[in-house]
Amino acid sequence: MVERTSLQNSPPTPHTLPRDILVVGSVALDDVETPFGRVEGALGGSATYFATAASFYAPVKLVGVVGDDFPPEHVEFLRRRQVDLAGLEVVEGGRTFRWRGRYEYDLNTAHTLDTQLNVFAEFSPKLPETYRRPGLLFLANIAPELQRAVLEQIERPALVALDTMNFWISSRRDALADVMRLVDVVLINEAEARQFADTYSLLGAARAILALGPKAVIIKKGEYGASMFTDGDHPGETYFFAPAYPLETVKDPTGAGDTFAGGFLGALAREPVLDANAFRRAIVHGSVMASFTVEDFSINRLRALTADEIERRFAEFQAFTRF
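Chain above, on its own, the form predicted together with ligand AMP: structure?
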(Lines of atoms letter the chains of each structure in order from A and count residues from 1; the text may use other names and numbers.)
(Lines give C-alpha, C1' and ligand atoms only; values in the text may rest on other atoms or scores of the structure.)
Protein backbone atom coordinates (compact mmCIF):
# COMPACT_ATOMS: atom_id res chain seq x y z
CA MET A 1 0.00 0.00 0.00
CA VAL A 2 1.35 3.40 -0.96
CA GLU A 3 0.63 6.40 1.23
CA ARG A 4 0.81 10.08 0.45
CA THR A 5 3.08 12.43 2.32
CA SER A 6 2.34 16.02 3.22
CA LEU A 7 3.80 18.39 0.69
CA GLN A 8 3.81 21.65 2.61
CA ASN A 9 5.40 20.08 5.65
CA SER A 10 8.11 18.05 3.94
CA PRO A 11 11.19 18.08 6.16
CA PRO A 12 14.52 19.29 4.75
CA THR A 13 15.82 16.54 2.53
CA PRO A 14 18.26 13.99 3.90
CA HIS A 15 19.42 13.55 0.28
CA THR A 16 22.17 15.60 -1.19
CA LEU A 17 20.91 18.12 -3.73
CA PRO A 18 19.91 17.90 -6.46
CA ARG A 19 17.63 14.94 -5.76
CA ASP A 20 17.40 12.42 -8.57
CA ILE A 21 14.13 12.11 -10.49
CA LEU A 22 12.46 8.93 -11.70
CA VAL A 23 10.04 9.18 -14.63
CA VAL A 24 7.73 6.65 -16.26
CA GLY A 25 5.90 7.59 -19.44
CA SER A 26 5.80 7.18 -23.18
CA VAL A 27 8.87 7.08 -25.40
CA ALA A 28 7.47 7.63 -28.85
CA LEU A 29 7.86 8.31 -32.51
CA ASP A 30 5.56 11.20 -33.41
CA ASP A 31 4.04 12.32 -36.70
CA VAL A 32 3.06 15.95 -36.17
CA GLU A 33 1.60 18.59 -38.43
CA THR A 34 1.17 22.26 -37.51
CA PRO A 35 0.51 25.32 -39.71
CA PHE A 36 4.31 25.83 -39.67
CA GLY A 37 5.51 22.44 -40.89
CA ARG A 38 5.43 18.73 -40.26
CA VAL A 39 7.65 15.89 -39.00
CA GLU A 40 7.36 12.11 -39.41
CA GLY A 41 8.72 9.61 -36.91
CA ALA A 42 10.25 12.37 -34.77
CA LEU A 43 11.50 11.70 -31.25
CA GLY A 44 8.61 12.25 -28.83
CA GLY A 45 6.77 10.80 -25.88
CA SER A 46 5.90 12.20 -22.48
CA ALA A 47 8.89 10.58 -20.72
CA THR A 48 11.28 11.73 -23.45
CA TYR A 49 10.22 15.38 -23.25
CA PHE A 50 10.16 15.31 -19.46
CA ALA A 51 13.57 13.63 -19.10
CA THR A 52 15.21 15.97 -21.59
CA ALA A 53 13.93 19.08 -19.79
CA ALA A 54 14.58 17.76 -16.26
CA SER A 55 18.12 16.70 -17.21
CA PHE A 56 19.10 20.39 -17.27
CA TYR A 57 18.46 20.46 -13.51
CA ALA A 58 19.04 17.03 -11.95
CA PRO A 59 19.94 13.37 -12.64
CA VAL A 60 17.04 11.57 -14.32
CA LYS A 61 16.19 7.85 -14.49
CA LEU A 62 13.71 6.74 -17.15
CA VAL A 63 11.28 3.78 -17.17
CA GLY A 64 9.71 2.93 -20.51
CA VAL A 65 9.74 0.63 -23.50
CA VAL A 66 10.54 0.90 -27.20
CA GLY A 67 10.60 -1.52 -30.12
CA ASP A 68 13.70 -2.43 -32.09
CA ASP A 69 12.58 0.13 -34.70
CA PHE A 70 13.59 2.93 -32.28
CA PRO A 71 16.52 4.74 -33.91
CA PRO A 72 19.83 4.37 -32.01
CA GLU A 73 20.53 8.10 -32.40
CA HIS A 74 17.54 8.83 -30.11
CA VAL A 75 19.01 6.57 -27.42
CA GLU A 76 22.35 8.29 -27.95
CA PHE A 77 20.72 11.72 -27.52
CA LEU A 78 19.19 10.74 -24.15
CA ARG A 79 22.53 9.23 -23.05
CA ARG A 80 24.31 12.47 -23.91
CA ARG A 81 21.79 14.27 -21.70
CA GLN A 82 22.98 11.88 -18.93
CA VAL A 83 19.54 10.24 -18.66
CA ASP A 84 19.85 6.82 -16.96
CA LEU A 85 18.31 4.30 -19.38
CA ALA A 86 18.71 1.13 -17.29
CA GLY A 87 14.89 1.09 -17.08
CA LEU A 88 14.29 1.49 -20.83
CA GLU A 89 13.28 -1.91 -22.21
CA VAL A 90 13.81 -2.74 -25.90
CA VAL A 91 11.41 -5.36 -27.28
CA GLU A 92 12.90 -7.42 -30.11
CA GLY A 93 10.50 -7.44 -33.05
CA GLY A 94 8.24 -4.88 -31.30
CA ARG A 95 7.09 -1.50 -32.59
CA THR A 96 7.61 1.74 -30.69
CA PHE A 97 4.58 3.76 -29.39
CA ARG A 98 3.41 6.00 -32.22
CA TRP A 99 1.32 9.16 -31.96
CA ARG A 100 -0.02 11.17 -34.90
CA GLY A 101 -1.37 14.63 -34.16
CA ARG A 102 -2.31 17.88 -35.85
CA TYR A 103 -2.69 21.47 -34.67
CA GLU A 104 -4.62 24.25 -36.40
CA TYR A 105 -3.83 27.93 -35.80
CA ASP A 106 -5.20 27.41 -32.29
CA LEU A 107 -2.02 25.78 -31.07
CA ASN A 108 -3.55 25.13 -27.66
CA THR A 109 -5.60 22.21 -28.98
CA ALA A 110 -3.92 18.99 -30.13
CA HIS A 111 -6.07 16.87 -32.45
CA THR A 112 -5.06 13.24 -32.02
CA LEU A 113 -5.40 11.45 -35.36
CA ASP A 114 -3.97 8.10 -34.23
CA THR A 115 -2.49 6.49 -31.11
CA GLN A 116 -0.72 3.15 -31.46
CA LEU A 117 0.34 1.84 -28.06
CA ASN A 118 2.35 -0.98 -29.69
CA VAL A 119 4.96 -2.23 -27.16
CA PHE A 120 3.25 -0.24 -24.38
CA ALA A 121 0.13 -2.44 -24.68
CA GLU A 122 1.96 -5.38 -23.04
CA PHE A 123 4.50 -3.47 -20.95
CA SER A 124 4.89 -4.44 -17.32
CA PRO A 125 7.74 -2.45 -15.76
CA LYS A 126 10.23 -4.15 -13.43
CA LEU A 127 12.36 -1.47 -11.87
CA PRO A 128 16.12 -1.98 -11.61
CA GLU A 129 17.33 -2.02 -7.99
CA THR A 130 19.07 1.36 -8.52
CA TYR A 131 15.67 2.94 -9.34
CA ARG A 132 13.84 2.03 -6.15
CA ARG A 133 14.70 5.01 -3.91
CA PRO A 134 14.23 8.11 -6.08
CA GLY A 135 14.31 11.66 -4.71
CA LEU A 136 11.23 12.63 -6.75
CA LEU A 137 8.85 10.65 -8.98
CA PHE A 138 7.04 11.82 -12.09
CA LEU A 139 4.23 9.66 -13.46
CA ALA A 140 4.15 11.12 -16.97
CA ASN A 141 1.25 10.66 -19.33
CA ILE A 142 0.77 6.92 -19.90
CA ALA A 143 -1.74 4.22 -18.84
CA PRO A 144 -2.71 4.77 -15.18
CA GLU A 145 -2.07 1.07 -14.47
CA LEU A 146 1.57 1.57 -15.48
CA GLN A 147 1.85 4.71 -13.37
CA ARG A 148 0.60 2.72 -10.40
CA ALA A 149 2.90 -0.25 -11.10
CA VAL A 150 5.91 2.07 -10.82
CA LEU A 151 4.61 3.79 -7.68
CA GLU A 152 4.22 0.39 -6.02
CA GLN A 153 7.81 -0.65 -6.68
CA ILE A 154 9.55 2.27 -4.99
CA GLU A 155 10.17 3.72 -1.56
CA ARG A 156 8.04 6.82 -1.13
CA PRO A 157 10.05 9.87 -2.38
CA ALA A 158 9.79 13.49 -1.16
CA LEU A 159 7.18 14.18 -3.85
CA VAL A 160 5.13 12.33 -6.49
CA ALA A 161 3.57 14.20 -9.41
CA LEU A 162 1.28 12.91 -12.15
CA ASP A 163 0.23 14.06 -15.61
CA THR A 164 -2.40 12.57 -17.91
CA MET A 165 -4.48 13.32 -21.00
CA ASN A 166 -7.94 12.97 -22.55
CA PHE A 167 -7.09 9.54 -24.01
CA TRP A 168 -6.81 8.06 -20.49
CA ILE A 169 -9.61 10.17 -18.97
CA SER A 170 -11.99 8.77 -21.59
CA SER A 171 -10.82 5.16 -21.47
CA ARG A 172 -9.57 4.61 -17.87
CA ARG A 173 -11.17 7.23 -15.67
CA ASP A 174 -11.54 5.05 -12.55
CA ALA A 175 -7.99 3.70 -12.70
CA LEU A 176 -6.75 7.25 -13.19
CA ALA A 177 -8.73 8.58 -10.20
CA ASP A 178 -7.23 5.75 -8.11
CA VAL A 179 -3.67 6.83 -8.95
CA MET A 180 -4.54 10.50 -8.34
CA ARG A 181 -5.47 9.49 -4.78
CA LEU A 182 -1.84 8.43 -4.24
CA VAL A 183 0.05 11.45 -5.54
CA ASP A 184 1.04 14.88 -4.17
CA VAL A 185 0.66 16.98 -7.33
CA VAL A 186 -1.55 16.59 -10.41
CA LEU A 187 -0.59 18.44 -13.59
CA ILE A 188 -3.34 18.57 -16.17
CA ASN A 189 -4.33 20.85 -19.00
CA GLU A 190 -7.36 23.08 -18.96
CA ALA A 191 -9.63 21.04 -21.27
CA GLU A 192 -8.67 17.81 -19.53
CA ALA A 193 -9.37 19.23 -16.07
CA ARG A 194 -12.87 20.17 -17.26
CA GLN A 195 -13.35 16.75 -18.85
CA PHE A 196 -12.13 14.88 -15.77
CA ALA A 197 -14.31 16.82 -13.31
CA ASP A 198 -17.20 17.35 -15.72
CA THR A 199 -17.44 21.07 -14.95
CA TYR A 200 -16.66 24.30 -16.80
CA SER A 201 -15.11 26.00 -13.76
CA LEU A 202 -11.39 25.45 -13.45
CA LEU A 203 -11.56 26.24 -9.73
CA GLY A 204 -14.31 23.64 -9.43
CA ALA A 205 -12.26 21.11 -11.38
CA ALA A 206 -9.19 21.79 -9.25
CA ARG A 207 -11.23 21.34 -6.06
CA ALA A 208 -12.65 18.04 -7.34
CA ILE A 209 -9.10 16.76 -7.90
CA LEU A 210 -7.84 18.15 -4.56
CA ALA A 211 -10.73 16.28 -2.90
CA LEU A 212 -9.14 13.02 -4.07
CA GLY A 213 -6.06 13.79 -1.97
CA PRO A 214 -3.34 15.67 -3.92
CA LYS A 215 -1.97 18.76 -2.16
CA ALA A 216 -1.67 20.79 -5.36
CA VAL A 217 -3.23 20.86 -8.81
CA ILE A 218 -1.47 22.65 -11.64
CA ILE A 219 -3.68 23.50 -14.59
CA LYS A 220 -1.80 24.28 -17.81
CA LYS A 221 -3.38 26.71 -20.22
CA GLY A 222 -0.97 26.67 -23.15
CA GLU A 223 -0.07 30.15 -24.32
CA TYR A 224 -2.17 31.59 -21.45
CA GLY A 225 0.09 30.24 -18.70
CA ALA A 226 -0.40 27.91 -15.77
CA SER A 227 -2.32 28.09 -12.48
CA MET A 228 -1.66 26.28 -9.24
CA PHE A 229 -4.47 25.52 -6.78
CA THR A 230 -3.96 24.27 -3.24
CA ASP A 231 -6.51 23.67 -0.46
CA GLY A 232 -8.03 26.58 1.45
CA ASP A 233 -10.29 29.61 1.07
CA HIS A 234 -7.94 32.53 0.42
CA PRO A 235 -6.67 33.00 -3.14
CA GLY A 236 -3.59 34.89 -1.85
CA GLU A 237 -2.45 31.65 -0.24
CA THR A 238 -4.07 28.96 -2.34
CA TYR A 239 -3.77 30.28 -5.89
CA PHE A 240 -0.73 31.09 -7.98
CA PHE A 241 -0.57 32.02 -11.65
CA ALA A 242 2.36 32.32 -14.07
CA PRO A 243 1.90 33.58 -17.62
CA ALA A 244 3.60 31.92 -20.57
CA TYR A 245 6.69 33.54 -22.05
CA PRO A 246 5.70 35.85 -24.93
CA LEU A 247 6.98 34.31 -28.17
CA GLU A 248 6.71 35.51 -31.73
CA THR A 249 7.59 32.14 -33.25
CA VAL A 250 5.84 28.99 -32.10
CA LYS A 251 6.30 26.01 -34.42
CA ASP A 252 5.07 22.96 -32.52
CA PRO A 253 3.43 22.88 -29.07
CA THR A 254 3.91 19.10 -28.71
CA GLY A 255 5.65 18.28 -25.46
CA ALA A 256 5.02 21.68 -23.87
CA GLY A 257 3.20 20.05 -20.95
CA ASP A 258 5.87 17.42 -20.40
CA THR A 259 8.75 19.87 -20.55
CA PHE A 260 6.79 22.15 -18.20
CA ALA A 261 6.73 19.20 -15.79
CA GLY A 262 10.45 18.62 -16.43
CA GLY A 263 11.35 22.20 -15.48
CA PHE A 264 8.94 22.07 -12.52
CA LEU A 265 10.27 18.86 -10.96
CA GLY A 266 13.82 19.68 -12.05
CA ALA A 267 13.68 22.95 -10.11
CA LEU A 268 12.14 21.20 -7.07
CA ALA A 269 14.96 18.65 -7.19
CA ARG A 270 17.33 21.51 -6.33
CA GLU A 271 15.23 22.98 -3.51
CA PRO A 272 16.16 22.02 0.07
CA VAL A 273 12.57 22.56 1.28
CA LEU A 274 9.48 21.86 -0.84
CA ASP A 275 7.35 24.75 0.43
CA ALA A 276 4.95 27.14 -1.32
CA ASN A 277 7.73 29.48 -2.48
CA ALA A 278 9.71 26.59 -3.93
CA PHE A 279 6.58 25.55 -5.84
CA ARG A 280 6.14 29.05 -7.25
CA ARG A 281 9.74 29.21 -8.47
CA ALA A 282 9.36 25.72 -9.92
CA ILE A 283 6.25 26.73 -11.87
CA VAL A 284 8.22 29.54 -13.47
CA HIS A 285 10.98 27.07 -14.39
CA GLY A 286 8.29 24.88 -15.94
CA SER A 287 7.08 27.83 -18.00
CA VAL A 288 10.65 28.61 -19.08
CA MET A 289 11.31 25.06 -20.32
CA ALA A 290 7.96 24.84 -22.12
CA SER A 291 8.68 28.14 -23.87
CA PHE A 292 11.85 26.72 -25.42
CA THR A 293 10.22 23.47 -26.52
CA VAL A 294 7.50 25.10 -28.61
CA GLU A 295 10.02 27.12 -30.62
CA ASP A 296 10.81 24.08 -32.79
CA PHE A 297 9.51 20.61 -33.67
CA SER A 298 10.14 17.56 -31.47
CA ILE A 299 12.85 18.15 -28.83
CA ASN A 300 14.97 20.05 -31.37
CA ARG A 301 15.13 23.37 -29.53
CA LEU A 302 16.38 21.58 -26.42
CA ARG A 303 19.30 19.95 -28.26
CA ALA A 304 21.48 23.05 -28.14
CA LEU A 305 19.88 24.77 -25.14
CA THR A 306 22.27 26.09 -22.47
CA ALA A 307 21.95 26.71 -18.73
CA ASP A 308 22.64 30.39 -19.43
CA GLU A 309 19.63 30.67 -21.72
CA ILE A 310 17.45 29.06 -19.03
CA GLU A 311 18.68 31.47 -16.36
CA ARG A 312 18.19 34.49 -18.63
CA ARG A 313 14.60 33.56 -19.44
CA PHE A 314 13.88 32.89 -15.74
CA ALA A 315 15.17 36.40 -14.92
CA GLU A 316 12.91 37.87 -17.62
CA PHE A 317 9.92 36.13 -16.02
CA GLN A 318 10.83 37.72 -12.70
CA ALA A 319 10.98 41.11 -14.38
CA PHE A 320 7.72 40.92 -16.30
CA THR A 321 5.62 39.52 -13.43
CA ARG A 322 6.80 41.96 -10.74
CA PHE A 323 4.47 44.71 -9.57
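Condition change, the form predicted together with ligand AMP to the form predicted alone:
The next block holds one chain only.
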Protein backbone atom coordinates (compact mmCIF):
# COMPACT_ATOMS: atom_id res chain seq x y z
CA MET A 1 0.00 0.00 0.00
CA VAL A 2 1.29 3.45 -0.83
CA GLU A 3 2.28 5.83 1.93
CA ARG A 4 -0.62 8.05 2.96
CA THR A 5 -0.39 11.81 2.69
CA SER A 6 -2.84 14.45 3.83
CA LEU A 7 -5.16 16.00 1.27
CA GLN A 8 -3.61 19.38 2.01
CA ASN A 9 -0.13 18.14 1.01
CA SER A 10 -0.77 15.54 -1.68
CA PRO A 11 2.12 15.62 -4.19
CA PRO A 12 1.45 15.64 -7.92
CA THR A 13 1.86 12.27 -9.60
CA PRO A 14 2.81 12.01 -13.29
CA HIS A 15 0.11 10.27 -15.31
CA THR A 16 -1.96 10.53 -18.43
CA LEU A 17 -5.35 12.17 -17.87
CA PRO A 18 -7.96 11.01 -17.42
CA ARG A 19 -7.07 8.03 -15.28
CA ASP A 20 -9.09 4.88 -15.88
CA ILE A 21 -11.47 3.69 -13.15
CA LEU A 22 -12.18 0.14 -12.02
CA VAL A 23 -15.51 -0.59 -10.29
CA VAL A 24 -16.43 -3.88 -8.61
CA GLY A 25 -20.03 -4.33 -7.52
CA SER A 26 -23.50 -5.52 -8.40
CA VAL A 27 -25.30 -5.50 -11.73
CA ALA A 28 -29.01 -6.04 -11.16
CA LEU A 29 -32.57 -5.90 -12.40
CA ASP A 30 -34.84 -3.72 -10.25
CA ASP A 31 -38.57 -3.48 -9.67
CA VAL A 32 -39.18 -0.05 -8.15
CA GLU A 33 -42.34 1.76 -7.10
CA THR A 34 -42.56 5.37 -5.93
CA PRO A 35 -45.52 7.75 -5.60
CA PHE A 36 -44.61 8.93 -9.12
CA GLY A 37 -44.64 5.65 -11.01
CA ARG A 38 -43.11 2.19 -11.21
CA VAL A 39 -40.74 0.11 -13.34
CA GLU A 40 -40.11 -3.62 -13.58
CA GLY A 41 -36.89 -5.32 -14.63
CA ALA A 42 -35.09 -1.97 -14.87
CA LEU A 43 -31.32 -1.83 -15.16
CA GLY A 44 -29.84 -1.42 -11.67
CA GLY A 45 -27.03 -2.40 -9.34
CA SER A 46 -24.27 -0.40 -7.67
CA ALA A 47 -21.68 -1.05 -10.37
CA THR A 48 -24.15 -0.11 -13.11
CA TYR A 49 -25.08 3.26 -11.63
CA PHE A 50 -21.45 4.05 -10.81
CA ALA A 51 -20.11 3.05 -14.22
CA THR A 52 -22.79 4.98 -16.10
CA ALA A 53 -22.04 8.19 -14.19
CA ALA A 54 -18.25 7.82 -14.22
CA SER A 55 -18.21 7.09 -17.96
CA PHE A 56 -19.06 10.75 -18.63
CA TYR A 57 -15.61 11.62 -17.25
CA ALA A 58 -13.18 8.75 -17.80
CA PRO A 59 -12.73 5.19 -19.12
CA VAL A 60 -14.42 2.64 -16.84
CA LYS A 61 -13.79 -1.07 -16.33
CA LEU A 62 -16.54 -3.08 -14.63
CA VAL A 63 -16.37 -6.33 -12.65
CA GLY A 64 -19.66 -8.02 -11.78
CA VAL A 65 -21.84 -11.05 -12.48
CA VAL A 66 -25.19 -11.62 -14.19
CA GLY A 67 -27.25 -14.60 -15.31
CA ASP A 68 -28.03 -15.46 -18.89
CA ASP A 69 -31.44 -13.82 -18.37
CA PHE A 70 -29.74 -10.40 -18.37
CA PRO A 71 -31.22 -8.46 -21.30
CA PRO A 72 -28.76 -7.87 -24.18
CA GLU A 73 -29.98 -4.29 -24.54
CA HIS A 74 -28.54 -3.49 -21.11
CA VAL A 75 -25.15 -4.86 -22.14
CA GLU A 76 -25.32 -2.82 -25.32
CA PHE A 77 -26.15 0.34 -23.38
CA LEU A 78 -23.07 -0.04 -21.17
CA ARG A 79 -20.90 -0.70 -24.20
CA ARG A 80 -22.23 2.45 -25.87
CA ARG A 81 -21.14 4.30 -22.75
CA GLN A 82 -17.62 2.90 -23.47
CA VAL A 83 -17.68 0.77 -20.30
CA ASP A 84 -15.20 -2.13 -20.57
CA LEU A 85 -17.17 -5.31 -19.78
CA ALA A 86 -14.37 -7.88 -19.98
CA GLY A 87 -14.86 -8.36 -16.22
CA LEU A 88 -18.63 -8.98 -16.42
CA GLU A 89 -19.21 -12.69 -15.83
CA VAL A 90 -22.29 -14.31 -17.38
CA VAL A 91 -23.40 -17.50 -15.61
CA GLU A 92 -25.09 -19.92 -17.97
CA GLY A 93 -28.42 -21.11 -16.57
CA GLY A 94 -28.23 -18.54 -13.76
CA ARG A 95 -30.54 -15.70 -12.86
CA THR A 96 -29.47 -12.10 -12.36
CA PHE A 97 -29.63 -10.39 -8.95
CA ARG A 98 -33.15 -8.92 -8.48
CA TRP A 99 -34.25 -6.21 -6.05
CA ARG A 100 -37.80 -5.01 -5.47
CA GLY A 101 -38.42 -1.90 -3.44
CA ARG A 102 -40.91 0.85 -2.71
CA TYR A 103 -40.56 4.47 -1.66
CA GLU A 104 -43.18 6.61 0.05
CA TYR A 105 -43.13 10.41 -0.16
CA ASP A 106 -40.06 10.35 2.08
CA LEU A 107 -37.74 9.39 -0.75
CA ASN A 108 -34.76 9.13 1.59
CA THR A 109 -36.00 5.73 2.82
CA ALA A 110 -36.27 2.63 0.63
CA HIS A 111 -38.53 -0.20 1.73
CA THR A 112 -37.12 -3.49 0.46
CA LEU A 113 -39.93 -5.84 -0.54
CA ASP A 114 -37.84 -8.66 -2.00
CA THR A 115 -34.18 -9.49 -2.63
CA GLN A 116 -33.11 -12.40 -4.81
CA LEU A 117 -29.32 -12.63 -4.85
CA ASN A 118 -29.30 -15.44 -7.43
CA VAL A 119 -25.85 -15.58 -9.13
CA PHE A 120 -24.66 -12.68 -6.98
CA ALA A 121 -24.77 -14.98 -3.93
CA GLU A 122 -21.71 -16.83 -5.25
CA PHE A 123 -19.95 -13.77 -6.66
CA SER A 124 -16.16 -14.00 -6.35
CA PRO A 125 -14.47 -11.12 -8.19
CA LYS A 126 -11.88 -12.31 -10.67
CA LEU A 127 -10.01 -9.49 -12.34
CA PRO A 128 -8.74 -9.84 -15.90
CA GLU A 129 -5.03 -9.15 -16.23
CA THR A 130 -5.78 -5.84 -17.99
CA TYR A 131 -7.74 -4.67 -14.93
CA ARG A 132 -4.97 -5.12 -12.37
CA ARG A 133 -3.34 -1.68 -12.71
CA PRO A 134 -6.26 0.75 -12.42
CA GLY A 135 -5.84 4.49 -12.09
CA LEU A 136 -8.65 4.68 -9.51
CA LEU A 137 -10.66 1.93 -7.81
CA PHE A 138 -14.21 1.97 -6.45
CA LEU A 139 -15.21 -0.91 -4.21
CA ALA A 140 -18.99 -0.73 -4.39
CA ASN A 141 -21.39 -2.19 -1.85
CA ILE A 142 -20.29 -5.83 -1.61
CA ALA A 143 -19.09 -7.98 1.31
CA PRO A 144 -15.93 -6.54 2.90
CA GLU A 145 -14.14 -9.85 2.39
CA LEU A 146 -14.72 -9.48 -1.35
CA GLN A 147 -13.55 -5.87 -1.26
CA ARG A 148 -10.32 -7.02 0.35
CA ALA A 149 -9.95 -9.83 -2.20
CA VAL A 150 -10.07 -7.22 -4.97
CA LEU A 151 -7.33 -5.18 -3.30
CA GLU A 152 -5.16 -8.28 -3.19
CA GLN A 153 -5.44 -8.66 -6.99
CA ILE A 154 -4.29 -5.19 -8.03
CA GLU A 155 -1.31 -2.89 -7.98
CA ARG A 156 -2.11 0.04 -5.72
CA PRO A 157 -3.84 2.81 -7.72
CA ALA A 158 -3.72 6.54 -7.09
CA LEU A 159 -6.89 6.33 -5.00
CA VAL A 160 -9.19 3.65 -3.58
CA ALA A 161 -12.74 4.46 -2.46
CA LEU A 162 -15.13 2.14 -0.63
CA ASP A 163 -18.89 2.11 -0.12
CA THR A 164 -20.84 -0.10 2.28
CA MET A 165 -24.28 -0.59 3.85
CA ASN A 166 -26.00 -1.31 7.16
CA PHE A 167 -26.09 -5.08 6.54
CA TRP A 168 -22.29 -5.33 6.47
CA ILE A 169 -21.99 -3.05 9.50
CA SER A 170 -24.32 -5.35 11.45
CA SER A 171 -22.93 -8.67 10.28
CA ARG A 172 -19.29 -8.02 9.28
CA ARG A 173 -18.21 -4.97 11.26
CA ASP A 174 -14.68 -6.21 12.08
CA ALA A 175 -14.02 -7.26 8.48
CA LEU A 176 -15.37 -3.92 7.27
CA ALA A 177 -13.13 -2.00 9.68
CA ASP A 178 -10.14 -4.01 8.44
CA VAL A 179 -10.76 -3.10 4.81
CA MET A 180 -11.46 0.55 5.72
CA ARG A 181 -7.87 0.65 6.99
CA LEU A 182 -6.68 -0.11 3.45
CA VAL A 183 -8.57 2.55 1.49
CA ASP A 184 -8.25 6.29 0.94
CA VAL A 185 -11.92 7.33 0.94
CA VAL A 186 -14.97 5.88 2.69
CA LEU A 187 -18.40 6.80 1.30
CA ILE A 188 -21.26 6.07 3.68
CA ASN A 189 -24.72 7.48 4.41
CA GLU A 190 -25.47 9.26 7.65
CA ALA A 191 -27.45 6.44 9.30
CA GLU A 192 -24.70 3.94 8.46
CA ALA A 193 -21.98 6.27 9.80
CA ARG A 194 -23.80 6.60 13.12
CA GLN A 195 -24.37 2.84 13.24
CA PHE A 196 -20.73 2.03 12.52
CA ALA A 197 -19.41 4.37 15.22
CA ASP A 198 -22.29 3.80 17.64
CA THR A 199 -22.87 7.51 18.05
CA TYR A 200 -25.48 10.09 17.09
CA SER A 201 -22.80 12.65 16.16
CA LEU A 202 -21.83 12.66 12.50
CA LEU A 203 -18.60 14.44 13.41
CA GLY A 204 -17.82 11.76 15.97
CA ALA A 205 -18.67 9.04 13.47
CA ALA A 206 -16.43 10.59 10.82
CA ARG A 207 -13.54 10.89 13.27
CA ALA A 208 -13.95 7.24 14.28
CA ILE A 209 -13.67 6.16 10.64
CA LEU A 210 -10.76 8.52 9.94
CA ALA A 211 -8.92 7.02 12.90
CA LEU A 212 -8.82 3.72 10.99
CA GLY A 213 -6.68 5.26 8.25
CA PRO A 214 -8.72 6.73 5.36
CA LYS A 215 -7.74 10.26 4.39
CA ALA A 216 -11.37 11.30 3.80
CA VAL A 217 -14.88 10.28 4.85
CA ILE A 218 -17.79 11.40 2.69
CA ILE A 219 -21.19 11.16 4.36
CA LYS A 220 -24.11 11.08 1.93
CA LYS A 221 -27.25 12.82 3.19
CA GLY A 222 -29.73 12.22 0.36
CA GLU A 223 -31.78 15.29 -0.47
CA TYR A 224 -29.65 17.31 1.98
CA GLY A 225 -26.40 16.88 0.09
CA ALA A 226 -23.06 15.48 1.27
CA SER A 227 -20.37 16.26 3.84
CA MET A 228 -16.64 15.54 3.68
CA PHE A 229 -14.45 15.15 6.76
CA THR A 230 -10.64 15.01 6.66
CA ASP A 231 -7.78 15.33 9.13
CA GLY A 232 -6.52 18.86 9.60
CA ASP A 233 -5.87 21.66 12.06
CA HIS A 234 -8.52 24.14 10.92
CA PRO A 235 -12.27 23.77 10.13
CA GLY A 236 -11.64 25.21 6.68
CA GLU A 237 -9.36 22.25 6.03
CA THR A 238 -11.29 19.48 7.77
CA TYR A 239 -14.92 20.07 6.78
CA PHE A 240 -16.67 20.59 3.46
CA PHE A 241 -20.42 20.63 2.92
CA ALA A 242 -22.20 20.51 -0.44
CA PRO A 243 -25.97 20.87 -0.82
CA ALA A 244 -28.12 18.77 -3.07
CA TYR A 245 -29.28 20.42 -6.28
CA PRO A 246 -32.80 21.88 -5.83
CA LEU A 247 -35.17 19.90 -8.07
CA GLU A 248 -38.82 20.27 -8.97
CA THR A 249 -39.05 16.75 -10.43
CA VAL A 250 -37.91 13.75 -8.39
CA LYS A 251 -39.13 10.31 -9.46
CA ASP A 252 -36.75 7.65 -8.16
CA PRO A 253 -33.78 7.96 -5.76
CA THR A 254 -32.53 4.41 -6.44
CA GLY A 255 -28.83 4.44 -7.26
CA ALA A 256 -28.32 8.10 -6.35
CA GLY A 257 -25.50 7.26 -3.93
CA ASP A 258 -23.65 5.13 -6.48
CA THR A 259 -24.16 7.80 -9.12
CA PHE A 260 -22.74 10.33 -6.67
CA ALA A 261 -19.69 8.09 -6.29
CA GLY A 262 -19.40 7.82 -10.08
CA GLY A 263 -19.39 11.58 -10.51
CA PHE A 264 -16.97 11.97 -7.61
CA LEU A 265 -14.36 9.49 -8.83
CA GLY A 266 -14.96 10.44 -12.45
CA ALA A 267 -14.09 14.05 -11.68
CA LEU A 268 -11.02 12.98 -9.69
CA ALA A 269 -9.87 10.93 -12.68
CA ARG A 270 -9.42 14.23 -14.54
CA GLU A 271 -7.54 16.02 -11.74
CA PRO A 272 -3.73 16.32 -12.09
CA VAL A 273 -3.31 16.54 -8.29
CA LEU A 274 -5.58 14.77 -5.81
CA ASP A 275 -5.60 17.49 -3.15
CA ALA A 276 -8.34 19.02 -1.00
CA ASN A 277 -9.54 21.38 -3.74
CA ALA A 278 -9.80 18.50 -6.21
CA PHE A 279 -11.87 16.54 -3.69
CA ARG A 280 -14.22 19.48 -3.16
CA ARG A 281 -14.78 19.96 -6.86
CA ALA A 282 -15.34 16.22 -7.22
CA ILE A 283 -17.98 16.20 -4.49
CA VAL A 284 -19.94 18.83 -6.38
CA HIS A 285 -19.67 16.73 -9.55
CA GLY A 286 -21.00 13.82 -7.53
CA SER A 287 -23.97 15.90 -6.42
CA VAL A 288 -24.54 17.00 -10.01
CA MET A 289 -24.69 13.43 -11.30
CA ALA A 290 -26.95 12.27 -8.47
CA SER A 291 -29.33 15.15 -9.20
CA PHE A 292 -29.82 13.92 -12.77
CA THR A 293 -30.36 10.32 -11.71
CA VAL A 294 -33.29 11.02 -9.39
CA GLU A 295 -35.19 12.88 -12.12
CA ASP A 296 -36.27 9.57 -13.68
CA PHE A 297 -36.38 5.84 -12.98
CA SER A 298 -33.31 3.60 -13.26
CA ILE A 299 -30.57 5.19 -15.40
CA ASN A 300 -33.13 6.61 -17.84
CA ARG A 301 -32.20 10.27 -17.25
CA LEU A 302 -28.54 9.47 -17.86
CA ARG A 303 -29.23 7.85 -21.23
CA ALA A 304 -29.69 11.20 -22.96
CA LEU A 305 -27.53 13.29 -20.64
CA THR A 306 -24.92 15.52 -22.31
CA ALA A 307 -21.61 16.97 -21.16
CA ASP A 308 -23.04 20.47 -21.64
CA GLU A 309 -25.84 19.72 -19.16
CA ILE A 310 -23.32 18.48 -16.61
CA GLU A 311 -21.13 21.56 -16.94
CA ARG A 312 -24.13 23.89 -16.79
CA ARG A 313 -25.43 22.32 -13.58
CA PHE A 314 -21.93 22.38 -12.07
CA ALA A 315 -21.75 26.13 -12.81
CA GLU A 316 -25.14 26.58 -11.14
CA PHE A 317 -23.80 24.82 -8.04
CA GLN A 318 -20.91 27.26 -8.00
CA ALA A 319 -23.30 30.20 -8.28
CA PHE A 320 -25.71 29.24 -5.51
CA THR A 321 -23.03 28.17 -3.00
CA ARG A 322 -20.76 31.26 -3.32
CA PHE A 323 -20.90 34.05 -0.78
